[in-house]
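What follows is one chain in structure tokens, specifically the form predicted on its own.
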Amino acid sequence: MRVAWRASLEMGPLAEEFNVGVVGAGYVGLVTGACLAYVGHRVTCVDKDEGRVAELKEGRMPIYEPGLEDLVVQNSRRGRLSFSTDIAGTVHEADVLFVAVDTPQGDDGSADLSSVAAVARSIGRALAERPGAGRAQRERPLVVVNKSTVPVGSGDYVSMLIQEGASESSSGNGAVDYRVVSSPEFLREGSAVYDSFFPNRIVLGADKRDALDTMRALYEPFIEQTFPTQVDPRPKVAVPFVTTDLASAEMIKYAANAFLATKISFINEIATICELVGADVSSVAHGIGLDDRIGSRFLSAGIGWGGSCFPKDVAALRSIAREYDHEPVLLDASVAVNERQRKRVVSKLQRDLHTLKGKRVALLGLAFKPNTDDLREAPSLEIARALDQRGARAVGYDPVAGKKAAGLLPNLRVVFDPYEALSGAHAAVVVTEWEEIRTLDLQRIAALMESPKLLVDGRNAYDPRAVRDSGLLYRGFGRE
């Protein structure tokens, strides 16, 4: 769903306004903290990098995602947002303090927790050295709430070096006052705002009752969705508010997505098997997706999942079980058929066009899905490196990551015209289905191309004998 926001729309006052921090603009960072000032909070969002910073403090956006813009911008003007490198300052000053900072996957698959960790005890040095004005005599103790997606047990960890920093401090005595929150996101790229005001459940792990009563009357405006917005047409309903403990808090994370991708390696499977005896994998995931135990959602036989978290989430789920000597055979299986996916549409394109040397391949959609520009673990780099290692010369066509593409590998051409991609190739790729790529005139594509004129339908956008009425060659998953 397209979201319109009317950035002029005012809230009414709050039960209780909050100053927040929020450490790490980057993609969860920005998004919260543009949302929070929306609903009336007073934000700062804090990142190490100046140039980032800087840009943000100009209106210009590090990411794309529809609608952030907008909220970036109205709640500056307002007031209610502002942008800063100072770590310490921050601190003095919130009552609720959020980290959102990278948690990248390591060689063997684990988060990398480093730059959590020296946030943690930059925020106990802050608490201990914070001066006799602005917030010293707290009220409240400083909740730090884990936005970042972190491993089991990383709520006790960040505790522990918030300590460390406090006691490590030349200043202070080592007696600081906070509580650690684990508040994991459920933000899909793409929708990423529209998921933050109308969030499907609001999940809190801590250990103190004092720090779930601060989310609470923080998260109101979202639980009892009292905002003003003309973007959602639903009867306004509580959201599920969720209180566990940390360790169940942030497994929540792990485990929601280690399921989605399950689910979607489980369809391409069957698309897998549905090509072997001749059945339609669309026909199937409708009709199994009206099971409600199973759902009609991620059912979409197709490349596979990419992107910043799927993989990543998987990968550490996967770590954590083999540090306590389990082994996750059925996480494992998710992930090698998603690994098959990619290495199927070459495969797919070397049974039409039997050799790929010397052969133009279009890649349409670069970004893992759409409507972002994300690019890690984005299936069309890994296709188009295959592509180049057997001589074949990959143009690649996105309507937003086209310039964030531009350069990331040697051999790949990006252009920014979807036709100009198209033009003399031998095989064209959907790898994101953009609207701009669904609805693309299949007969000036075939006017285009050169024999065999094969579209390889990675993610099944299109009707099949549309595409061969206007004199492709359609292949598709689980539906030929």
Given for the second form:
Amino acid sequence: MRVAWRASLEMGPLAEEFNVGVVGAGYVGLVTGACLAYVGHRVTCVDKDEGRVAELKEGRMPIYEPGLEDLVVQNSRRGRLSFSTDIAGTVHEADVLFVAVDTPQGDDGSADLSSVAAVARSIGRALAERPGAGRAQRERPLVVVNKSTVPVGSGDYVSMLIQEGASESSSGNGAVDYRVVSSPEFLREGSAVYDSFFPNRIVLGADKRDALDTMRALYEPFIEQTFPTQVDPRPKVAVPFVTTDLASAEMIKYAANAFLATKISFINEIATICELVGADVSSVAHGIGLDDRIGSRFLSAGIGWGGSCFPKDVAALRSIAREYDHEPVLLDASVAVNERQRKRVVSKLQRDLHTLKGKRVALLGLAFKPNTDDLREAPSLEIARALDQRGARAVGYDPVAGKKAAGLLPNLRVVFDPYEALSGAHAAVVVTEWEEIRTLDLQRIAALMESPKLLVDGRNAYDPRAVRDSGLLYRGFGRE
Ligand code: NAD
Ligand code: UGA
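Please supply the corresponding structure for the form predicted in complex with nicotinamide-adenine-dinucleotide (the preceding block corresponds to the form predicted on its own).
Then the entire complex follows, led off by the chain already shown.
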């Protein structure tokens, strides 16, 4: 039985209640803010995007994330969650301020810290201008929690920028009292709310004891799992609270993402070798995954990893290594394998369709993974571009990301029914393994498609025999 939270369940009083500000109301900030409000803290989510804040005030979600809307609406009604564009006002009120803004990949592969830097300066200015600033009027210093994924050393950089911001302030005397800690985020898109309530661990990097104590108290309901759950057949087990220095906490985040991405690239390398020697990668993954030193998760072979984080975080870690004249050969190889997987989709199409010019190809699923509308670094975009370059007519379908994809790819025809995408198609590619896409009616597909009725299963989502029995030509990854 799956453990679940229910937004309507009321939490008992908290041992210690905090005023929390969250800067950046995206996938991480909004989910973090909503979950902290649910357990009883008073939370304000701040974003510079006025449209986003207006939407949230009306209870409309700017992103698709299962369970989020309920949580936001219920906690806004309870008066524990509010939205604002006013960072200074939020800093004035907050005991703890999370920074959860974007850190995209810069042109040279390194992390672009401009959003983090802008926020840090604003925090400094606001702190200096806070009524009574300069006097030790606060019981405890403001704790600035970095949740954005940032290179090692960013904690110190943020501290420096807060000081700079404070000294730029025209009012106040520049003396500010704050702590900077790192609390990297490990949630996955598509299960972000679930992951926030039931994390494998909470990591905290801090160099001051008082900041650590504040964060321990703030996270208490998550560590001790004391919030109400709908169904909970398991005995409650405390979540490991890993405390370390700032640099190590920042490195834990990059190392975790790089390891997971490399694990996928590893199984994809094995998948290619499986095709050559006539083995089935699904059986191989099952066989190795039962070894608990390896573990069965993140061993699904296919098109490879995309999304808003693995690509940029692996690139940032490679860039950090190079800054110190270290060649990160394993990470380089992990990226090379991943790039090759996308190209293999095109070669699998060419193998059976030969020229792609004029051929109709249905792309089933466009988001970078199921249960999200996120298209950042989605394999679908690269595959659609490659098909376009070769003169193929691509038609895309996604249960939620269709409209967004149409905006990004003018040459991709996006339809809102999977069978419409498949009608008259010479080939179909399973790009994203949404439940709806894994369970399409194969007989119906076979009747709609044109010869050679090729299904390239980019996620090994289908049973090859069932596909072949319905009259389609099947090509998976590592399971020829
Ligand atoms: P996002 O792009 O969804 O959201 C970032 C938000 O910050 C946007 O709404 C933007 O308007 C806002 N913002 C930017 N600058 C601002 C400023 N100066 N003042 C106020 N608001 C500002 O990003 P995200 O996916 O939530 O990621 C945020 C960080 O968390 C990144 O560093 C990312 O690597 C990390 N992270 C993301 C995930 C994920 O699954 N998306 C998981 C773990 C960690
Ligand atoms: C990932 C991590 O799993 C999170 O722990 C982390 O917090 C997050 O990045 C981040 O830092 O933003 P996310 O990108 O949401 O989460 O999605 P994943 O489920 O990890 O999938 C990433 C990519 O790998 C997807 O394109 C997915 O299709 C692919 N994947 C995943 C595989 O190809 N095979 C697998 O076995 C698993």
